[in-house]
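Shown next as structure tokens: one chain only, the form predicted in complex with this ligand.
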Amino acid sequence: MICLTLSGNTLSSCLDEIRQNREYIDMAELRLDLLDPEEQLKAASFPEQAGIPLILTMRRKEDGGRCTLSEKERRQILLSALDGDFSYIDIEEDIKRNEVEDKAREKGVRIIRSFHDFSGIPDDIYSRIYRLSERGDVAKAAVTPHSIHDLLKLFRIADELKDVPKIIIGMGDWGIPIRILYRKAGSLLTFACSGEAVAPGQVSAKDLKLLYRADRVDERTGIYGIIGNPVLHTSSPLIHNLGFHAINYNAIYLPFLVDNVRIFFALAEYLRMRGFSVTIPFKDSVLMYLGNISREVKQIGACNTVVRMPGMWKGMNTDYYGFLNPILKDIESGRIHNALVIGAGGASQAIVWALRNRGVKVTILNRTLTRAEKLARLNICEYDTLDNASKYEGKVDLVVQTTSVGLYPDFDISPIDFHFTGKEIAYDIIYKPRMTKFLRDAEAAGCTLHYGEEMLLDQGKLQFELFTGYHYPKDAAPGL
């Protein structure tokens, strides 16, 4: 079940939240502690108006909520709310059996026994969940993973407690995969927010339902993802999940924040993942864990696509194709003979290789000359410093921008001071924003433009084929 955590301070704003999210959710949690005091007293009327199963919760400050009342006052408010027909009530681990629990039991309200740990994962998590499950109908543990190792630990604990009715939540960015794969972890439900997250790392109800289809994950669902750091901003989940939906392919693709590639591979094995994308900064470090690599990966020295093969992982590179595809016709027609590539970081490796592989003459311009020199040597091309950019004005057919300069929110900077003649093709691999300062300068001169989102989509489409064996469905990712 997808459970919306209501964040309003009045019952009517909570009702609005339910209405806005109704099609994405199975139930909601009414957080009395977030309501204004006079609204708390009217909570008993809420279940009838809400029309969906509800969890009743009054979270104390020490558990991450806002309630600072005495225990007696809190009990009184909960007791009065229990006059309404709530489906569940959340009672914290340390609260001894009292009249709230008695009333809930009498009324057939199911008891969630919970604990929160905002600092980490307690050593005794296993026994605590087990004990809580015996004191209520469902045990809930909301803990805070700080690494990919912690995330793996949580999945393992969930597995060991397979037969225990429970909800395991990984708070914060590291916990996002277990929130999305809640069914894989055997959790009764996952908590979602309507827009703004109420708890750290929460995913919106709309994304859980429509983008991830988290409530449909079953034993046979193929698990795919993307590893990176940072990674939560990427558009790849959109590309792949929409592709899966369009061809009715039972699979899910989600972001994994990673700090240690080796441990991620253990998690990928544990989840029986079928494949994953790799982004900055792991395109090189992933190589040593692969049993097989494609010719392109060998030559480029970077891998952005990993797929499961019998007994090993295979690494491929679709970045070079994603980059090349939008300009392939211009290369084949002879319009592009020579190119200026700005930047010599990770992203430009595949680009320089792709251009050289197609016989385009390349000059690499980089702020740090030694890096440009190294990449130029590998690919047999020229190099220079950024300061000399003007030397190449009017002499190149293609200018490619591969640095991070101009990336959101820096709308107004470009790495080069370059006068376009208007005959060049300008290509920026940044996709947020779509129109960078570099491209605006080129457009003002009348150049043909290519956008980062073209590369992103084309590399994703080929990756989709490698993941699934199917062509990427036409028009599955509109707006990209």
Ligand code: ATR
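Alternative state: the form predicted on its own, after the form predicted in complex with this ligand:
Coming up is the bare chain, nothing alongside it.
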């Protein structure tokens, strides 16, 4: 089930949230602690007005809520609200049995027994969830993973506590995969927001229902994703999930924030993932975990696509194709003879190789000269430091920006101090924001521009074919 956490301070605004999200949700959570005091006293009338199953919650400040009342005052408000027909009530782990629980049980309201940990994941989380389940109908653990290892630990709860009714929430950026793949974690439901997240890491109800189709995940669902750090800005889920939906392919694609590639591969095995995309900074470091690599990966030295094969993982690279496709006609017509490539990271490796493979003369500019030299020697091209960018003004046909400079929070920074003459083609592989400082400078000089979304979409369509065996559907048009 997808449960909408209501964030309004009045019952009326909460009803509006339900109406706006009704097609995306199965139930909602009424947070009394977010309501104005006078609205809390009217909460018993809300279930009849809402018309969907509801969880009654009054979260204390120490548990991430806003309630600062005494426990006696909090109990009185909850008792009053229980005059309404709520389906569930959330009672915290440390609360001993009292009149609130007794009234809930008399009325047939299911108890969610919960605990929250905003600092991490307790070492005894498995036994703790089990003990909670013995005291209530449903055990709820809302914890804060800080690594891919923590995320793997949360997913394993599904096997460790297979028959225990439970709700597993991973808070923060590391926990987003658990919120989306909640059914794989054996969780009864996942909490969603309608706009601004009420709890750290919440995903919107609309995205859970329409983009990810999280409530349809089953044993046959193919799991795909993208790994990186950072990665949550990615538009790749939009490309792949819309493609899956268009061809009725039972699969889901989601982002994984990663800090350790080896442990991610353990998670990929546990989830039986069928493939994943690779972005900064792991295009090199995934190579040692692959049983087979394509010719392009061997020559480029970087991998952006991993697919499960019988008994092994295979690495491929679609970056080179995605990058080349928008400028191929300019290369073939002779407009592009030489290029300046800014950066010497994983994406740069594919781009330099693609340009050299097409006979374009390339000079690599990088802050660390030794890295630029290494890449230049592999591809038989020139190299220099970023500080010398002005030496190449008016001497190149194409300038390619491959670094992360221009991403949040560097929106107003360009990686080079470069005076465009207007004859250059300027190409930035960053796609969020669409117009970086680098591209704004080039546009002001009258240059032809190419955007990161072009490369992203073209390489993503090729990835889709490698993942599924099908061509990307023409009627799927992601608006990046």
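What you see is a predicted model, and the numbers here were worked out from it, not measured in a lab. We call the rigid core whatever largest set of C-alpha positions still superposes within 1.5 Å between the two forms. Numbering follows the first chain given and starts at 1.
Participant: Is it the case that residue 429 and residue 213 are in the same rigid part, with the chain moving as two parts between these two forms?
Facilitator: Both residues do not go with the same rigid part; they split.
Participant: Rotation (°) of the smaller rigid part relative to the larger between these two forms?
Facilitator: Value for the rigid-body rotation reads 14 degrees.
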